[in-house]
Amino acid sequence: MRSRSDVVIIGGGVVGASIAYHLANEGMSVTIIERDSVASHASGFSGGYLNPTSETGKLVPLHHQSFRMHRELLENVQEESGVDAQVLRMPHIELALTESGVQFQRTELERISPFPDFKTQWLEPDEIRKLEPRITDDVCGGVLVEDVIVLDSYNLTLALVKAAENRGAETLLREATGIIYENDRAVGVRMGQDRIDCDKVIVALGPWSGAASLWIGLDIPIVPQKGELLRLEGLDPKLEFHLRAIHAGTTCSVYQKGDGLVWLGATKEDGKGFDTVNSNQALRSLSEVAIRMLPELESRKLVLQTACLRPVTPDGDPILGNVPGKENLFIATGTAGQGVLLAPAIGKAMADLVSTGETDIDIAQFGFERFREKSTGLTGTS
């Protein structure tokens, strides 16, 4: 273990890997430290569903940058590292499986349209079943997409750390347990009797973020929020497809990745803390919309069922940039389900920040300051 570090970063999830991997670019040396191992948590249980039309609200422009990033970084870091992502690039179908959700469907078609990197379409029942025989014949219609990205979230998190440490990163499997200050100004972290100096610390822990609280005086407003999976047996010949539908209230994705299997995501469910028991609930409710979208899944096998923890602030945005009242301590966490996707974006705008002090990544909105948090005091050491 060095002594001291440019960077120390506390978090190994694919927020803090991407940090990470854009400050070693930059020729700092930097220092992830994890309490348990890379991609433990939420980052290595991730569906790796890279769709940024999915989604709405302030974001939006974020989640298109960082997937044009993505394109370039996948490759780099994968050749790089020598680690295998299991990259997929296929189209998406947005299936209505009711004609109360074809207006729907055709007002989404309405808002993804103008996106300038995806091809659009409207797609009538029997092109969708020209597409894919083995989807639903009650299909009322759909949006398809071209394309969108299927990766191994747990390789691409792994390959970030392991290209961060070609470069002279550091990765330590530690549990930090202070930040530690001098006059507000972040000097190094503590883990139990053992310390290590550095000139910035970044707080990327996740749904756990809010552990930090005392370390930096502040309130983290993240609460973790449940996600359930399910992987069935492949399918033969292979869905080359990425399928996602609305039914009875449940929204499910169904794709086949790299690994052969069938994925079936992903629950949210909130008020759950840090509980990851997976659950019957969650099991019928993936299964049955999936089945409706395709039946032939239901002689299909359950290969594994996983429950994984995503980090959620009360506006759903992120909180990335610097800590107020504090000197050379940053944060980067509040990705909720979209931490595999933003994670280019967010590392370069953070190595920015960390390296110069400024970024042309448009962050700004999503700074500490707009939560009015409440002083806990410090557990690190001045």
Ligand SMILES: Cc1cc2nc3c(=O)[nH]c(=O)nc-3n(C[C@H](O)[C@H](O)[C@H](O)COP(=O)(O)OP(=O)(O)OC[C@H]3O[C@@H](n4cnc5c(N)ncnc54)[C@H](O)[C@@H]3O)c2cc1C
Contents of the next structure:
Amino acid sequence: MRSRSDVVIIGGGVVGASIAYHLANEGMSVTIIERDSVASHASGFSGGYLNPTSETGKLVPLHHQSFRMHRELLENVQEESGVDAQVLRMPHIELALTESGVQFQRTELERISPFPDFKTQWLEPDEIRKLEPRITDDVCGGVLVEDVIVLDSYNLTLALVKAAENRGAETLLREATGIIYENDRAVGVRMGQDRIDCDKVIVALGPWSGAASLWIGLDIPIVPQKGELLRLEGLDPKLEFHLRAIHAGTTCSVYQKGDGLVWLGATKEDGKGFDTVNSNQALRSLSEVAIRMLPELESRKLVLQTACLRPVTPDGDPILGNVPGKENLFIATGTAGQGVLLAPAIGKAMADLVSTGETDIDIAQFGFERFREKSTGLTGTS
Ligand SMILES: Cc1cc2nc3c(=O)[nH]c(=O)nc-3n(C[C@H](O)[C@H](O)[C@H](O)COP(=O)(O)OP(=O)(O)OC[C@H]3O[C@@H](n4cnc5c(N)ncnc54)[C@H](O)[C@@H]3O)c2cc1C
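Could you give the coordinates for the form predicted in complex with the named molecule, as opposed to the form predicted alone above?
Complete assembly follows, chain above in first position.
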């Protein structure tokens, strides 16, 4: 273990990994501190679905920018690390299963079609069945969005860390227990009795970010949101589309990933704290929508059910940038259900901020300041 690094990143999920990769590419010495193992939580168990057209709100431009950055990053990072992120490009179809769904999806088409990077079109039921005859004949229409990305987010996170390590980054499997300050300037990170000194510290703790409130003296308003996914035996021939629909109040995606399995996901449950126990409710609700879309799935066996946690802020947007009132301390968290999609933009933006004090990537509106009036008035540990 080094006694000092230019930058210490606390948290070895996809956010910390992408920042480490970008910093290492800029020639900085980086240490990642991870309590469990790299990608052992949401970053390793996410759906790995990248589609910037599916969200609305302030983050839309950043989603699109990050999606474009993924194209280049994925090529480089897989080559540099030797890790296959199982990247697949496939068309997405948002299925309308009811007549009211048709109205909603036609409005969605109007919203999505101006995005320059994606070809879109309305599909009538017979066109949908021609593209994929296994889709239910009880479908009312759908929106086709060409060329979304599906990948393995566990492998992507490992690839980012491995590529960073190839450029000198170090990963410590330790629990961070505090930040060390000189006056209000971060100068190191504590791990129990041990410490590592550094010039800059980045907190990238995903849903555990709130635990760092005591370390920084401000309330970090992050709560965990539970999400569950199912993996079923693969279909033969392989399903070549990412499908999604809403049925009985549940939204579900169905797609066959590079591992050959059919993934169904994901649920969203607030107010469950750090509960990651698989539930029968998720099994039932996801299966029901998926079978409604693709009846053949009824015969597929369940291979794996997983539950993990999204980091969510009160306004749904991430917290990115400097920590107010502290020097050389940064935070990157609150990516909710889009952290894998956002990883390249966040990684580059945070690396720019840390190394030069500014970034061309527009993250200004996602600063911590917007929550500052809710400060606890806690004092930072040292
Ligand atoms: C079911 C589900 C499906 C999803 N699907 C998608 C998707 O299809 N596309 C997409 O873009 N996003 C998706 N997401 C969202 C995405 O997974 C998250 O936004 C992203 O993984 C968050 O990354 P992170 O690095 O911030 O957090 P995490 O992956 O949670 O990493 C935080 C790390 O911090 C470590 N840690 C905690 N405390 C300490 C400590 N004291 N010291 C050291 N280390 C510590 C933890 O062990 C953990 O490894 C999904 C999320 C869920 C739950």
